[in-house]
Structure formats: structure tokens, C-alpha cells
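Okay, so here's just one chain, in C-alpha cells, the form predicted alone.
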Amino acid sequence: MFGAGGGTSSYEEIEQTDLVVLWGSNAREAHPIFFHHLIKGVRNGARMFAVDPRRTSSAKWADVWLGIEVGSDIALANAVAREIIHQGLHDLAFIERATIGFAEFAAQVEPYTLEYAESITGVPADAIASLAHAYAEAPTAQLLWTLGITEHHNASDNVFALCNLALLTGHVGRWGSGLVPLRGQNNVQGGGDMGALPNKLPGFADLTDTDARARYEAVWGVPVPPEPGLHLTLMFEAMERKELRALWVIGENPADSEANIAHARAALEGLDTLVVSDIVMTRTAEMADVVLPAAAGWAETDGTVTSSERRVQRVRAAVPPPGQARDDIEIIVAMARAMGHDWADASAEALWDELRTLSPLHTGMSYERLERENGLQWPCPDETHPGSPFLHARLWADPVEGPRAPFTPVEWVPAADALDDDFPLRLTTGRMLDSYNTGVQSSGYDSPIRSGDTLDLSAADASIHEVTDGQWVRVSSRRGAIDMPVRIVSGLPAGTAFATMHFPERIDVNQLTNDAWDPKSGTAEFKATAIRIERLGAGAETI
């Protein structure tokens, strides 16, 4: 956010906070450790409001619940903007200090009146303005979203339509007031701490500047490319053309979790060399020349995972790796060492110091200092600062220290893939409490509370596809088709379906998602895909 690649807030603030806003993110069940802060929150008197096409477990927990039409978030959010202007309850002091380009914001924003923005997103417009008088009167607020933002092709435009709301109230850089990206798993904010970016070092610095890329071709003895790599999306297409012919796939699963996954398949299957580490024996896994078994990074090895409110806490092995399995790290350095390298034996600690004489942002975070403190918040740039526990305090000094926060038009455009009479229905997917990912860690269990092997449909839907709970249906897409059985649900409005990626073993669902996707993070459309059912024959499978 504004020059930070991480989240705002605390977790602290959550529960402090005035208002609460949850755009586009169940995390009752998806990120069920940070929403007990989030309730504590709301006992304690936070004001919520949930923007989602499901009333879900967590939109059960708001004031209101806006049912959003999927993939229109960014009409909404320019529809509260221009609420939140017209009013006057805009932080013009704000605006003017810490800010730039507002009048080319508010221009942009005035043809989305509250009528235009109901007719795109199907919310009432007296619900729009609630919102938006709500957000902008609040002495503090926390606006928060996660995939139902991102897993668009136009996730970037998502973003900044909800970082635009914060600049125009003030609600950043103060305790309590923030933007809040819940990452999906527990160290995905750590991995783009590190580097696993294409167009980043370690630390967030950018791979183009000189400058940057010289302090760590000193520490690393060679020349740092300056051209940004590939991200997925685009190794997937590199495949596809025969330019990327070797794969070395790190406890990831994309033979399962990729959108359009025949086309992914088809692309690993077409790599002359195909190498996984990873901790159990994924799809993904089962393709390969080559299997690395690892070690278990949460109970099986030494180091640090940072989390969505950028702390940075220590892991410690609880237990040895079982059989031949091995550290990440001990992998690479073989593996370097195999490639003709002279790569010396690391330590977790090591290679963490390394990184805290590179980063500003980890400097002060010293093992002994996580270890004392129960963590640390970056950035951390000495041993004598406490960390951070909320960013851009430096938008309100007089004057602002450092740039100006930029707000960024973004005009909303409809999902990529088209509803019309041969596809008619809106599928979304997402997870469930009990399950995780692409289910290869959590299916070989059972669960009191499971589900998610089931296409959720509304009532009205069920009747007008004359289908009952549990009859199986075939549902296709512009992409594939799979069979799987209807779970009839409260809380989808019509036209709207829903189901998990966690069993794709036996509910291939990522056979129909969209792999259409946006061109700044090469995020693909996973949340809009247009389908239709069919009623499968009397003798067809029910449950």
C-alpha cells in the first residue's frame, strides 16, 4: 500500500476499531485466527459492514450486508467515493496535505450515482450510501478484503478503487484507521518479504534500480539481472510456447490449483524436465521427473513466517523430517552445489542475518530480539526500534514526510467472462472452515463440519433448473465440464453458484474457472466464471 508491500494495520487495531467494512472476503472461514480479533472487535462495539455475493458465515456477523453482484466491486467502491464527495465528508485537510490527484478522482467518479451503481451491482442504493456515510463519519475504521478482490482480472483496479475510499477519509496511517489484505496462508506475506517476486529483491526493492541492485551484488558476488522474471501466469504461457522447458515447483500444487486447469496440465506435461519439492505427494508431484521430499517448514524446521500484519515470528522444529525428507534449504544448497556451484552449508539464522543487512525493513529484527519480543512488526530498521505496528504515519506530519499518496482512477468493467443464454449463471469459488487449498493436506481426514464437494445454489435457482438437494447435475463452462451434486443453500441470491477447490480428486472445479487475467499482478479470474447446469438422468449418483 502506497510504496509498502504489505497491510496497514494490526491485528490489535481490528479490535478496537470503530467500523469494520469486510469487501469481498469470507474470514470466519478462510482466516478464522484473524477474525476472532475481528469479533472481539465487534463486541466491543465496531459497527460492520460485509460486502460479498454470499451472505456468509462471516456476513452473518455484520449491521449490513451489501449482496454484491460478483466482479462489480469497483462500481460500488466509485459509488461510495462519489456519495462520500457530494456529501462534503471527505477529509479535505487530509486530501490537500497528503495526497495527489483528487480532482482527476472526483472526476472520474461522478457519473457513478447511487441509482447507476445498483443497477451494475444489484446492492440498494440507500444501502450504497449507508456505507459510504458510515466509512467516511467513523472516528476509526478497518477496511479489509481478500481473493473476492484480488481473483479478478481486474484485481489491481479492485484494489485501488478500495485504496482510493481510505485517501479520501483519512482512514490510513493512524491506529485504528488502515487497509487490511488478509494473506490466504500463513507465510504468503513472508514469501514477498523475500523476494518471491519477479520484479523485487528481498525487501521490496525494485530489481531496476542501480543503486538497490548494487548493494546486493556486493553481498552476493554476482550481477543481479535487471529484467523482471516471469510471474505464473506468465510461465504458464512461456510453457505453452516451448520458451520455458524446465520446472522446479516448491510446495506448490498448480496441476490442481491453477484456473482452466487442462490448459495448465497440459502445459507441465509438456516440459522436457519437471522437479517438486514438497511434503506429500500432490498431483503436481505425481507428473514430475523428479520428487525432493521436504521437511514440514511449520513442524520440521528452523526460521521465521510473517503474517498479514507483517509480523515476523520465529518457527522452530518440533520434530525431525521423517525418512529422507529434507530442509528447503538444505535442497537448494544441494542442488546448487549439484549445478557446479561452491555453495556453503546456512543456517535459517544465517541466511535471515544476510537478509537484515540488505532489508531496512528487517534490520532491527535480530533472532534474540524475535525471541524476547514475540516477534516484531517491519519495518524494524535497528535494534532500538519497537517495529511498526501500523504504516504511513508519515501522511499526516505537516509536511508529509516522503511522497504524497497518489489516488488512482479505476473504472469498473464487467467479468471477463460473459453471461448469456447458453451459460446463464455466475459461479464464484472460495474455501471452506474446515479444508485447505487443493486439499492435499486436510482431505485424508473427516470432519463433523465438512462440505464443499457440492455446487450451491440458491432455491430459486434449484426450481428454475428443477434440480433437488443432492441430485447431481453436469455443469460446463466455456472451458470444460464435471460432474457434481447440488447443495440447495440460504444466503446466494439468484443467479449466483458457489463451490470449493479442496477436492479436486473428486469435483475437478478448476476444470471451469476463467484463466483471463489481470496484466499488473497476473491474478486470474477465478471468482467470475459463467456456467450452466443439466440435470443429470435418474440412474446418475446422488447423496
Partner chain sequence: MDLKIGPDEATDAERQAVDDLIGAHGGATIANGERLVLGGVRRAAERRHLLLPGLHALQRSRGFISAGGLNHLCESLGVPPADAYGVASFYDLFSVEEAPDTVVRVCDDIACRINGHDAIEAALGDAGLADTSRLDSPCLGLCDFGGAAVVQRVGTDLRGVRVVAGPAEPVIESHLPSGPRLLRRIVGSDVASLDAYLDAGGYRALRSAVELGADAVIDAVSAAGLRGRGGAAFPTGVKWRAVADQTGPTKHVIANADESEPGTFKDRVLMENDPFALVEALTVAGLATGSTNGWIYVRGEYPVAVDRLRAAIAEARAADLLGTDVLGAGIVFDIDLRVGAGAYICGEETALFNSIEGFRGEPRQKPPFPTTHGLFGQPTAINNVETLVNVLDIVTDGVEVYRELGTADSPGTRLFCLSGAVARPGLYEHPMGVTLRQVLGAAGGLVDRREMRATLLGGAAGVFVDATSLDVPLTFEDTRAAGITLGSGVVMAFDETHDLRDTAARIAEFFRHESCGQCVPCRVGTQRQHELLAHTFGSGSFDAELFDDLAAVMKDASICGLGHTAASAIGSAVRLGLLT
Second form
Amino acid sequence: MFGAGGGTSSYEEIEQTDLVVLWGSNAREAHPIFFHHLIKGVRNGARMFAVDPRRTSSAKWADVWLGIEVGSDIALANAVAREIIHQGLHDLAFIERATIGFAEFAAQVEPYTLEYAESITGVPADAIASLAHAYAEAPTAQLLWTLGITEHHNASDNVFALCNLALLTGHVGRWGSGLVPLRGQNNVQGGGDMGALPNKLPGFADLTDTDARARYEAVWGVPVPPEPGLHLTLMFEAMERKELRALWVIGENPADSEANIAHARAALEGLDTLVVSDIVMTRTAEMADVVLPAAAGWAETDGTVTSSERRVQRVRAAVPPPGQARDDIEIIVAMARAMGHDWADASAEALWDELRTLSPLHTGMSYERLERENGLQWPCPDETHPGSPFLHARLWADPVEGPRAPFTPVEWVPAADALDDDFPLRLTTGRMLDSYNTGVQSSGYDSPIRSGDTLDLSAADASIHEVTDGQWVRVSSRRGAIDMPVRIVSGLPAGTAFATMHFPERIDVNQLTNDAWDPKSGTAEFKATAIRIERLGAGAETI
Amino acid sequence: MSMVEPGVAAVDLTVDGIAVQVNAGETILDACSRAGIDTPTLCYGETVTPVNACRVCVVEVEGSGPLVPSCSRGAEAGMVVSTRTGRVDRSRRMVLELLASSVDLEWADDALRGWIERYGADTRRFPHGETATVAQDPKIHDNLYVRDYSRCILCYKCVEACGEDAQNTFAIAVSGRGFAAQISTEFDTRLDESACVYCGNCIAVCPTGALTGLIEFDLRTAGDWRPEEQTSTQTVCSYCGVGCNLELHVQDQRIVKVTSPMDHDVTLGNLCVKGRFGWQYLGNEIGRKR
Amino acid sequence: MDLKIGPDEATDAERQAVDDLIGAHGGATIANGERLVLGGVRRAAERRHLLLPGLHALQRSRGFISAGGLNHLCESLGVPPADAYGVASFYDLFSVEEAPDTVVRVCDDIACRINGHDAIEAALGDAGLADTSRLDSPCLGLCDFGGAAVVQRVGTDLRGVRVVAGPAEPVIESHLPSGPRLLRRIVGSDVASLDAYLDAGGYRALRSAVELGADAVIDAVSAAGLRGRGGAAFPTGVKWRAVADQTGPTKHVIANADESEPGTFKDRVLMENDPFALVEALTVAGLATGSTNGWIYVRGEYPVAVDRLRAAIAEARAADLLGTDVLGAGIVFDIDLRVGAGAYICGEETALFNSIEGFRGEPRQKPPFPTTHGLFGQPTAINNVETLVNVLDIVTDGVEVYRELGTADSPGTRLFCLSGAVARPGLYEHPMGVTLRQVLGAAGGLVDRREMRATLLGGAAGVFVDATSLDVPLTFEDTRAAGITLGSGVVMAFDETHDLRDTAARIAEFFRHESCGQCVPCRVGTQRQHELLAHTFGSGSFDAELFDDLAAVMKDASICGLGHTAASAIGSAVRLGLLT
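Pass me the form predicted in complex with its partner chain as well; I've looked at the form predicted alone already.
Whole complex next, starting from this chain.
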């Protein structure tokens, strides 16, 4: 945010904050140990609002749950902003000193009255107002989100809408106040930090910055191409156009995990060459020309990963990898050599030390310190620096240090996959506690609480469609159709359905999902699919 | 002996005649530790609220009638604490005798056996056959957990860990009363039908082996649990972006148990079902088609 | 909170019973349409105290607490089912297993055992209850009747069956030179109506208290030397002053009416016959300590007292003697009546707090003390019923008059619960300092003029004395010097025909049954003590060293008074050679 891609706060802050706003996140199940910290905050007296189309196990902890219509987040955020401005609850001193673009922002949110937002979100206007007042009046507030915000075709706009609220109220850059995107995997944060983004170098240096490139070129001894690469969605489009002919997939299972999966599988099948490195035989690996068995990063190799509070921590090998499986570094070096490059063997620590010379965020983080101090939070520019529990304290310096933070006005637009008479139900997706993504790892332990994938429906919708709990139905979207059993649940508004994507071998939910994607982040709109359901006759499959 | 923290008020007291200074808010147990005195504890845990249930840590405090549980009683200025009186020794010995006569302590911490020796507890003092015990069959309802309440000393740590101190799931509580009290789900329903989310945070705090993972239980039952040969390696869980540290306990090049360090400030020793058990695909044919 | 509620569903009757109770308070979640829900852990925490009344409602509606009923209650209150089950299974009067529609709980405790079961069975037959299900019960506090039972029946509150096995009517007598004090409105008058109570001088104390002001009331209580009559004998004025000094916005005064010490029934007699006295006295306590919240926690086995107190509270509220403007003096004070469910331990003050709050009635470690961290963690003055009723005289008549009776260190009068082998069992008021010989004499001596072999003073948690103690003045200071106790005023006499080994074994069984199970010394110690006596009376050898060790660990290392005193009476019987 505001220049560096990381959550601004430490977990500890949520234990001491005055207000928790959990927006599009079911952290109780997707980030269970973070949620322990959140509960401590609530028990310490923080009020809690949850914004989510479902009354999830997380939302049940909230004093107030706002059950918004899927994809209406910006309308809600803009209405909250407008209410704050109209009631004079915004932090004018902070806005004037530390931000730019407030006037344009205020003008842009002006049409988002509480009533207008109610008409889009379905949430009563006075509840929207109460969120606005609570957020603006809380001495400190934590605003947290996950994929409910980012798996939309306008994901970046969703994030901007939330960041605007923090700028409006000064809820960033102070202990207890911050913006926290919770990361879905143990090194999503670290991957981005290390430059695994099409347009960034390690440490978030901009690829198009000639001076920055020169620093990396000096160390790496090779020229760095200045043109940004492709993100995942663009890669699939390039595959479709037959421009991208060979793909090396490392630790990813796109043949199950992509939206509109039939389309993605066709693209993968059309490749000349598909190489997969993975720790298990995924569906993607089964499609590959070459499979490179890899060691499990967290138990069979050494290295570091970076968590949602920007904390770099060590992973260590505890058991040897089985059979011919090898460390990813070894695989990459061997591959380079096979391609004719004279790459030396390198330990994880040696590579890390090289990174430290290039990324000022990480310079102070020696392995020795990471061990001794139980990890360090970036930025940590030198060996005497204690690391940074929270970001953007500079916004509270007077005058502000560095550039001022910009408001980014954004408009609400509906989900790409529109509801109509043919597809009248809104399917949204998410995780369950004991399972993980496409189940590559989590299907390999015997969880007693795993219920298998179901189409969750409200009692009202079940009644309209004359289906009962456990009954199999055909679920169709504009992209495909699958059969799955219904589960009738509370906490889902009528018109909204829910499924996970943990069991693609049995229930291939991504046949349904929409691959409309956000041009800024490349993320597909997993969260908003228009579906219809039809009862299946007798003799339908049962679990 | 660690130093008192600057900026925190100091409290002076004496323990067994030794002048001790502690931070305000510390307990008598902390004071004993600072004085280098080893105090037996069972229901005490650094990450759970003391429930004062086991009473093995009792000490004598001048001016107080009954003995005082050192793990929960705050240190006060001028307190005169004694840990080596006849009353203290007798109470500690009796607590150990009472537990040993009613509970199977074979899998308990080594420390507990050390205390039994130190206090001269006669674990066979109560006549066999006329003495009620908590003996019962282990409860095994799934492939992850074993609850063997014949080993339960009712220290409440699992209840605290399942409840407000960590998980906030409240799948278990103490039910019944008196000697018949035990840890249970509602109506003693099967664990896999209860609210349990299989985080294993109860297992992590159990001091007697009443709660174990099934793999550990099977190894122990087979006499093949060899902690002295095990290595423990600290790493980070792969299942989400929170960054929970794991300790992988390895025996014969195979992970046999996963814990998290009690002093790790992200987890405080707690994990979710994925962190605690989700590793099993590594050593399991179904999970790992390589 | 993210509760998991199982599939069992409540019956319509169970659902109705819970909804009727919770309705006025609102549930743990409130939905406004399908896209807005107010909930969270704070709403649930604010309603948790409704769990105990909710469990009563379920027990009443079906005769036991079913999984479906508990699910509905838990969902309504936001309490996890395992947690609620732990609470339900704590109490004797709740069944968590399917039970007959009618269950008779027959007192099997030390006083009633003297008369045997025959008289009780005869009375149950007369009441048409011959063929109903029986359960043994600890002391029901009806020792003056010589035998008793309570009946639990689906659809109704608990009802008592009183068996007259001794004299026709239990005695209620004051033996004071100046006329009755604590029993002044009881002896020969009906004060169950507010008018009658006012005619008998009721609410003069509260009016005086308003005139005097809080400080002066506490000063008077201190100057009168009033000490707790529940057994602990703590100075009441000190306790009240400590609470008055607390500045928190919410403070509580509680009448501890969980009178469960075997052999004790004095508070029952007061509450059944003079309910307004307790309501008024508690209001004075509220005024003195600056507390707006009053609570009366009555043991579940006292249905008559519950009914009369409930009616008295309602009448007082209607007459603006409770509420937001008491006596028109701007005093805010009201009383919530809570009913226990069969657990001796809930008479321990911190266990009582937990019980009201909807948790298992397990005592808390002290310190912190109730005066700073009591009910809901807030400052609380908790007093025994008899203690509170003493306050009325102190405030109305003044300290000097109050001190005309009793001794300098133990002023005032004392209620004695006479039972066992005395000729005229009942409740007697004597000046402090009376001797045991005089107390027994006033009760007509022993039945058939038999010789007293031993008397149990203070109940199961008290001590046995023999004839050598007959002339000890029964004051706090003299009993302490003699190594005996007044406890809760129990005087239970035994003669040569009684098998005190049976009494001792029953006392051991009582503590084993009533131990909450929280701490090791008491949970296992009371079990082992009972086993030791059973072993001793079986084979005849008594392991004195083991008994001493058990007694020591329970006394020294238990959390609360139950464990501290669990070997007290038995130890005294051993020392007096009563068990051989």
C-alpha cells in the first residue's frame, strides 16, 4: 500500500485496537491463528464489524455483520466515506498534511448516499452509517481483508476503496491502526517481495527504472530486460493465441485452480511443452511432458518465507526428500546448466545474502539475526535496525516524510457475470478450515471434520428450487455445468450460494467460475458467478 | 536469575530467607524461579490462565491461613514465603500421592516422576481394589486424536486452550462433579460430532499424555516412542500466510508429531488442524503420489 | 461466537420455556432482515447469567435437560453446548439423562437418618407418591421436621414434602430477656403480606437508613460488632466499608440464601416467615454500600422460600420499595432472585458468583476478594440471611440497644438449629454467650431424657463435642479458644443409641458428593476419606496416619472452605473416640 506491497500492521496490534473491520475475509477458517489475535482484541474490548456476503464463522464474532451483496464492496465503502465526510468525522489535519486528492475523492463519493448504497448492497442504511461512525470515531482501527476483496474483476479498485477510508480517518501509520491484507499462502508476501511479479525487481524496485536495473545487473552480471513480463492471466491469453508455447509451472496447480477451468485446461493442453515442478502429482503434473519432483519447501529444504505481517522467518529441512525429489534451488540451477549457463551451486543462505545487498528492505536480516530474533519485519535496512512492526509512520511526521499518500477515487461497477432469468443465483466461493486450495496437500490427511464440497443454499432458495439437504443438483453457469449436493445453511441471504474449491477431482467448481479479470492485478473473479440450479432425477450420484 | 525490567515497578519479598526482587504483576512462582527454587507445577502453563486446580505448587505465606498456590498468587511487597516447610512438603507429597493413586501417570512428563521421588510420595499407599481410579478405555473416534482420560489429572489446561485462552471453540468442558468430574463434550458426544475443530491445542498443553495424536499414541502403545532419539526442527507452516512456526518432531527420518513453540509470539504454541495434522501427506501414500 | 449446535431439536414445550425466559432480554443475536445481524461475544456474555434460569426452565418443562432443549438454550444465549452441559451436569437437581416425570428426592442426611426412612415413606404414601422414583438427597434443610423430601414434577416448580416424624410442629422460640429479636415478626404473626409487614414495623429500618446516610449505617453496623452468621464470622461493617470505598459504576449486594450446611434451617425459617425482612435488609445493604444491584441466591430445595421471596420482591417493587426511586428518596436499587440447583458448594461465596454468572459453581482462588472482584468481577458485598436481618435491629434500635444482649466481643443474638435427639427440635434464638447446656435445655433436653453422647456443632463442616463442652459460652471468642465452632448455628444432638460411625461415614460421603472436583486435595481427598472410613468400618483398622495426611492436605491446600473443613467433624469424632 502506498508504495510497498505489504500489510501495514503487526498481528499484535489487533489485540490492542479499538475497532476491527473484517471485510471479505473468513479468517476464522482461512487464517485461524491470526484469528486468535483478533479474538483477543475483541475480548480486550474492541468492537468488531464484519462485511461479508455470508455470515461466516468469522462474522459470527462481530458485533455487527453487514451481509452485502456479492461485489458491492465499493458502493459500501464509498457510502461509508460520504457519511464520514458529511458528518465531519474525517481527520482533516491528517488529510491536509499527509494526503493528496481529497477534494476529487469527496466529489466522487458524493452520489453514494446511504440509501443508494442500501439499494446496491442490500444492507440497511443505518447499519452503513453505524460502520462509518464507528470507524471514524474509533481511536484506533484495523481494516482487514482477503480474497473477498481481491478475487473480483475490479480487485484493485476494491482495495483502493478501503485504502481511501484509512486515509480519510488517519487509520494508518499508527500503532493499532492499519490496513491488513491477510495472505493466503505462506510465501505470497515473500514471493512478491522477491520480485516474483511481472513488473518488479526484488524489494519492489520498478523494472522500468534504469538506475534500479543497473544495480541488479551489476550484481547478477547479466542485463535485465526492462519490459514487464506477463502475469498469470495474460500468460493464459498468450497461450490461447499460441504466442506462449512452453510453460514451467513451479508449485502451482492451474489445471485445477484457474477460473473457467475448461478453458484453462484447453490452453495447457495446447502447449508444446509443459514442465511441472511439484511435491505431489497434481492434475497439472499429470498433463506435463516433464515432471520434476520437488522437495517440500517447509519440511525438506532450507530458506525463508515472509508472512502477512512482513515477517521474514526461516524454514528448515527436518526430513530428507523422498526418492529423486530435489530442492527447488537445485532444480533451477540444474535447469540453467542444462540450458548452457554456468551456474554455481548455491545455498539458500548465500542467495539470501545476495538479495540483502539488493533489497534495502531486507539488508539487515542476516540468517543469524532471523534465527536469534525469531524473524524480522521489513523494512530492516541495516543490521542494527530492529525491523518495522508497522508501516507509514512517516505520514504522521510533520511535515510528512516522502511523498504524500494519494486518494484513489473509484466507482462501483457490478460483477462481470450478470444475474438474469437464466442464471438467477449468485455463487461465491471460499475456503473451509481443514482444507486448502485445490486440496493437493490437505487431501492427504484424514480430517474428521471434512464434509466434502457442497452447494450451500439458504433455506429460502432451497424451497424455491424444491431441493432438500443432501440432494444432488446440476449447477450451471455461462461456462459449464457440474453436479453437486446441496447443503442448506443459515447465514446466507436468499439469492446467494456458496461452494469451496477444495475437491476438484470430485466437484470441479471452477468449471463454473468466471475468468473475467482485473486488469491491474490479473486476478480472476472467483467470487461472483451467475448460476442456476436444476434438480437431478432419481438415481443421481450420492456421496 | 533474570533482571527486573526497567520502567516496571519492582516488588521485594523473601523466599526461603532469600531476598528476591520481581516485577509488579509477577507471581510467587516467578519469585521462586528468580530465587533458583524449583517448584513443581502441573496445571500451570505459560500460555494458559492458571486455574489453581492441582495445588502441587503451594507454598506457605506468612499471615495466610491455608497454603497459597504460587502459580497464581501475585507477589506482594514484604511477603515472606517458605517453600520447604513440613506443611508444604506434606501437601505436595499428598497431592502427588492422591493423583498417582487415581490416574495413570506412566506417560506424564519426566518432571512429574522426579517430584514424586523428591517428595517421597508413596504411590501405592492406598489399598488396591478399594480405591477408586479414573481408569477407562481411550476414546478414539477418528484418525487424528486419542483422548485417554485414564491419564487425566483434570488440570483444566485443555479446557482453557479450547476455550478463551486460545482456540475459543469450547468443544470440551468439565462435566459432572467431584471425583466423577471429567473433561467431556456435550452429552459425551463423539469428538467428530462435537464442536471440535481438531486444532490439537489441547494436546499441546496436556501434561500427562491423556491427549495425544493417534500416531504418537500408537507408537507409545507399541513401546516404540523414543523421545531421546527424536530431533525437533523449527520451520514455518505452509498452509496460509500467517507464518505459524512449527516444530517438526522426527523419529527414524519420519515426522511423528508437530508442535509450535510456546514462546513464539504468533502462535503461543497453538496451531490449526492444518498445521497440527496437515503434514501427514508427506509420509502417506494417498497424499503423496510421487 | 461461532457455536456449533448439534442436530437435536427442542420440543415445542422446551422451546417455549426458553423463549419465555429470554424474550424480554433479547437473544444473543438479533437479525434485521437477512443482511444485518447484531451478535458477537459481548452480547452473549451479557446474557450468560440467564443460563442457570434457562436450565431450570428446561428441567421443569421435560423433567430432564435434553440435548435438543440444551441446543435451543445454547443457541439463544450464545453459550457453547459443551460449556452448558458442564454447568447442567454440575447440579443435583438437573438431570442430563432422560428421567421419570416425577422424582422424589428423599433426605438421607445425618439428621434425617436418625429417624430412619420409614416415617418419610409413610408421609410420601399419604401424599400419593408411594410408587414414584426415589433419589437420595443431601440435607434438605428441614431437620426440624424429622424427615423430609422434595418432589420434582414435570411442568411445576420443585415442591417440598414435609414429614412430621417428631413433634407435631417444629418449634420457633426466642429465649431472650427482652422479647424476640430476629424472630420478632415470626413468632405468632403472618408477615407474608407487605401490609402486615409494615404494621409490624417493617421498613422503619430503611427509612432510618435513608435519614442516617450510608456512612452512618456502616458505622452503626461496625459499632454493633456484627459478624457473619454463615460460619465465617467476618465483621460485616468491614466488608461493607470495603465495598462502599470502591468507585466502580456497578456494585452488588447479595443475600447468600444457599443454606446447605447439613443441620441448618434458620435462614429457611426466616425467609418463609418473614420474607420482607430480607428484602428490606438487602436494600439497606445496597444503600450503605452504594450498590444498585441486589441478588438473593436461594437454594433450589427451598421452594416455599422462593415463592414467598418472589412475591415479596414483586410487592415491594410495586410499592416503590424497590426500583428506580426507592422511598421517593432517589435511591436506585432492585433485587434479582436466583435459585440454586442442588450444590452445597454454591454457598461458598465465589462459587455462588460463578453460579449466578452461568458457570459451574466452582470457587475462585482468593485473593482477589469479593469486595473488589465479586459478581461479574465487580465489587460485591455478600452476606448470610441471618446476618442481614440483624442489620434491621441495629439501624432501627441503635447500637446501644443491640449490644444489650450478647458479650462485648460477640454482641447480639444467635439462631440455633436444634435437631437430632433433642426433645423439641426447632429454631431457637438465644443471646450470644449462652452455653450448650442451656441451649439443649431450652429444647427440652434429649428425647426420653437420654444421656447426650455427642453434639455436632456447626454442621458437617463443624465439630463434634461431648459433655465436657456443655458449659463453654457459645460466643465467637470462647468457641475459638476451646477449639470448636459455632458455624452456621447447627446443634445436632446424639445419644448413646446412635451409631456415630454411620454419621461419620455419611459426613464423609457428603463431602465426597459435594466436592466440586476442581482441586486435587478435595476432589481426590474427599473420595479417599470416604473410602478410608468405609474400609475402617469394614475391617476395623483405622489408618490414623493416612487420615491425618488427608486431613492436612485438604485443610492446607484446597481452594476453598469445603476442602478446608471436610475432615473437621470426622477428625473431632476421632479425637473424642466416638468412632470406636
